[in-house]
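Okay, so here's just one chain, in structure tokens, the form predicted on its own.
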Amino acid sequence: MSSKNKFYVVTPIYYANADPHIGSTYTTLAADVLARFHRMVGDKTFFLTGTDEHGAKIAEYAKRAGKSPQEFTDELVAKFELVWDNLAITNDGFIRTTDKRHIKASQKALQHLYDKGFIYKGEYKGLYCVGCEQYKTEKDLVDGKCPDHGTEPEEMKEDCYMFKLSAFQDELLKKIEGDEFKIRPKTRKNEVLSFYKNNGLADIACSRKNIKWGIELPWDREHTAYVWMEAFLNYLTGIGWTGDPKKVPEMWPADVQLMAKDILRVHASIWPAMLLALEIPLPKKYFVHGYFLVDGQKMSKSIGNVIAPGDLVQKYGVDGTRYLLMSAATFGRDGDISWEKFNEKFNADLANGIGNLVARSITLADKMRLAGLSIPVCVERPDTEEKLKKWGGRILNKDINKNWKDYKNHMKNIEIDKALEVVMNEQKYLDGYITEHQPWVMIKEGNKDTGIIMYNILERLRHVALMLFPFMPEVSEKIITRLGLDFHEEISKNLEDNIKFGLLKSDTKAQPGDSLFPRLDTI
């Protein structure tokens, strides 16, 4: 299958030591938006997410909770799945590193690396951060502490197996520099290149001795696989890979791997090196997003500024939450959020924006029907001067093709917030059109051109609903239904055919409904 016909998007697998937070929610929502879009354009799509459940840290958390590691992770995984369901996440697969199929395939792959000489017996001495499940160098530390966890790493010396990461330095550097292995935004690519050139890749420990909560190495049962090594393999095992390097699933390579910037370095070194050693193609692109700050500060339970995904859904609804998070920042950069900012944006963009546009458009169409006025037949799209004159020169297909082109390009380039801007600009344009032509006055006057104006409004609203689908699927369905159309029929149509102007039938019966986004009282 050619790349233009398939789309495989993956999130990192989330560490199952705490409830889902806004960061993991942001990544997963972005993946869902991209997956929904690619399904809409007809690509064979697979969206994978899941949980990382092995390692010393998980075992320690479980012990503190008085539970076995399996019981502990089972409970947390259920919470992840519930949050994703509540946010209308449409992942095609959910991989757990405790799944038997993942364990079996990982052992087979690691055995292959060992047999080829890429894994060898050694001894590792270094600074180990339990929070990161990683060895650190002095350069990685800030004031002697891990910058991510604020703790001093432990000095460790242990017998282990080593992975020949250094053997792939030159090849990976060349692939990253030449964009054969894409890392975006380019600022993140430059960070990785700087790391390669200033630090270089050194062989790494790929096993731990006496850590029982993990995947046993098939050739030495006293050792379990270093958590990153086996966890990375989920991107393959999650689409059915059995561990045989010669039998890679057709959906591989991943078209996009999404991640936050804190895990980029290991993803840009250990994981692609493993793939090169296995002679499996690299992912096509990494896209790295930033962090959310709350009023300029990092989220912290001690500060009391943590914003949980469940609280967002409770206040703003599913689609409101999806919109607010996807529009909160330029995708790829840090964003500054707060409840106050969310409230303002909800009222401005959703209650007064999309919600008001839909309400006034459908209400006007209903009033026109009650007044005995009809929308003229638009079987023939006004693509000639003669047909245009027949419509009084007021057909509103202005810029619709350009808007769709921009929208699709932004989505394909993972400029998610910019694609959403196209939709919101269309909403503002339509609001202006309604204000300019005042169809409510035309209805009272019995103006024969009322139908032309209303057709323009409703047809453009159909395009807005289609553009909104990846972002706000429930709202998209409500708009399409209120236009008198069958939602599932509309969404299942070939998008290229369905985004032509003039497809809304003249006998469509608009159906008023409740407010899509009731305005919030922010006082």
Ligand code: MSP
Second form
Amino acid sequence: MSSKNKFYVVTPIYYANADPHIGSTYTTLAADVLARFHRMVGDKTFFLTGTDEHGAKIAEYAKRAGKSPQEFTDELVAKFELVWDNLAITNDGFIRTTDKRHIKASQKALQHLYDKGFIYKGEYKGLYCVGCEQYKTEKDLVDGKCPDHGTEPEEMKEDCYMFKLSAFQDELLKKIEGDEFKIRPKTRKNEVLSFYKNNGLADIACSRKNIKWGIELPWDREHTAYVWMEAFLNYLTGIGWTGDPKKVPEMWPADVQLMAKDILRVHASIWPAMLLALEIPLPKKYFVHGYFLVDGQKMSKSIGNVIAPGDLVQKYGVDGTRYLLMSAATFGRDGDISWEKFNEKFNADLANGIGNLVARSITLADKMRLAGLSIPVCVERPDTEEKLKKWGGRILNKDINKNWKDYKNHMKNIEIDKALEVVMNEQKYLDGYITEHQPWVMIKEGNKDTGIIMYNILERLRHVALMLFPFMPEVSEKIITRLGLDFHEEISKNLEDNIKFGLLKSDTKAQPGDSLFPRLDTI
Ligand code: MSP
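Next block: the form predicted together with the ligand, after the form predicted on its own:
To see the whole picture, the full complex is given below, headed by that same chain.
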């Protein structure tokens, strides 16, 4: 991958009607992993997330809580920001749809659509699910109820403005089919294509007369904008767009828009149609991940079976939580989660895996120093091809390049769990290497090859730490520091240069520390 590209990644903006849960945490974490990776390879990166704060649903929740919608969402937004902070999320922007700048820019964009004739006066009659903030057709329902919320949609009939969605059907179908506008995984692309072919795009109501908690249409203040229409615009207003289609921020288009399958259909129709109408380029790629199920059931704020990310952090720590969530499912497929599975994985992969590898490697290096067998005594740094050759088969650099290549490709293709697997396989490999060579015996025997073996282990551990950085930033920092290196210096180096084998100085001084992941007592 060439460096110095731009990388703009976004999450959906989450409804500010309840605390963040594992679902929104999963998407946000995935975006963070990608953003950290792209910053690490030197790309100009912007990571945007935020909150969706208008509409009937939020107004109803606020009323139930006895608060004004603004007061209500202010409190929730503070919670979102706190949770993201506690998970070491490095978003560059946080957009709220109640931000004045978002409101102004959205009004300008909607006015533009109206002036160009893409929005027209009409009447809408249909079934509406407040939980989804979407109109439903009979086909969408199961036993007359919304399958996502288990509630019967309301019959609605009102004067409204309509958006000419149908006008974009053919063009969008072509762009999706030809991958000019990529939807991944491919199964999701096919789903969208069959939706286009079987249902087609009909014009949609894009204003509400009865909903006061929303953005007023500038040409008819009796109406507020349909919440999805203005919410989509966040992806542009969140990077400073003021609503002028001719002046699009340089970070646009989004390189990756992440979301779960629940909101793919609206994202694959209304949003790109709005962009086409505004003559603004489409996002490059959507990546759609699956759902976390608990007891086989969808987790949702509206259903109420929500797991708080804070509970996970309390039990597994920040990096433990990040690891467990990112490895819980193939990215793009559904995953079934449970506390039991998390506990087992924590002990197997983190306490016995990474944690143990770091502890035994650093302790051994320290023992060597105490035994007077410090690395420089035994080892000449294998930092040139010539020296590598001289060291012959004893140097363990062979798979490193391939591992980095696989890791980078997986990250580029948003196979996040696969990239993590490369790191975990490396950890297993190193553990096996240590067991095979038994350096503690070599130290006792004063074996002259001890230095080479230990150098291999420590240098490869440096590579593991770099690969772990997007996933477990704290652990990455600890490993790098324990290898006697300056973390900030190390992480800000040009990655391509820094992933050559043999860069660890042979006089490095390992720094033993406490256990990275103390084993959980699961019984
Ligand atoms: N506000 C809209 C999105 C507007 S974007 C212009 C919305 N908000 S939401 O709060 O319901 O968030 C939906 C998103 O949260 C999903 O697409 C997904 O990213 C994440 N998840 C919510 N529940 C989830 C699971 N149970 N599992 C995985 N992700 C889920 O829709």
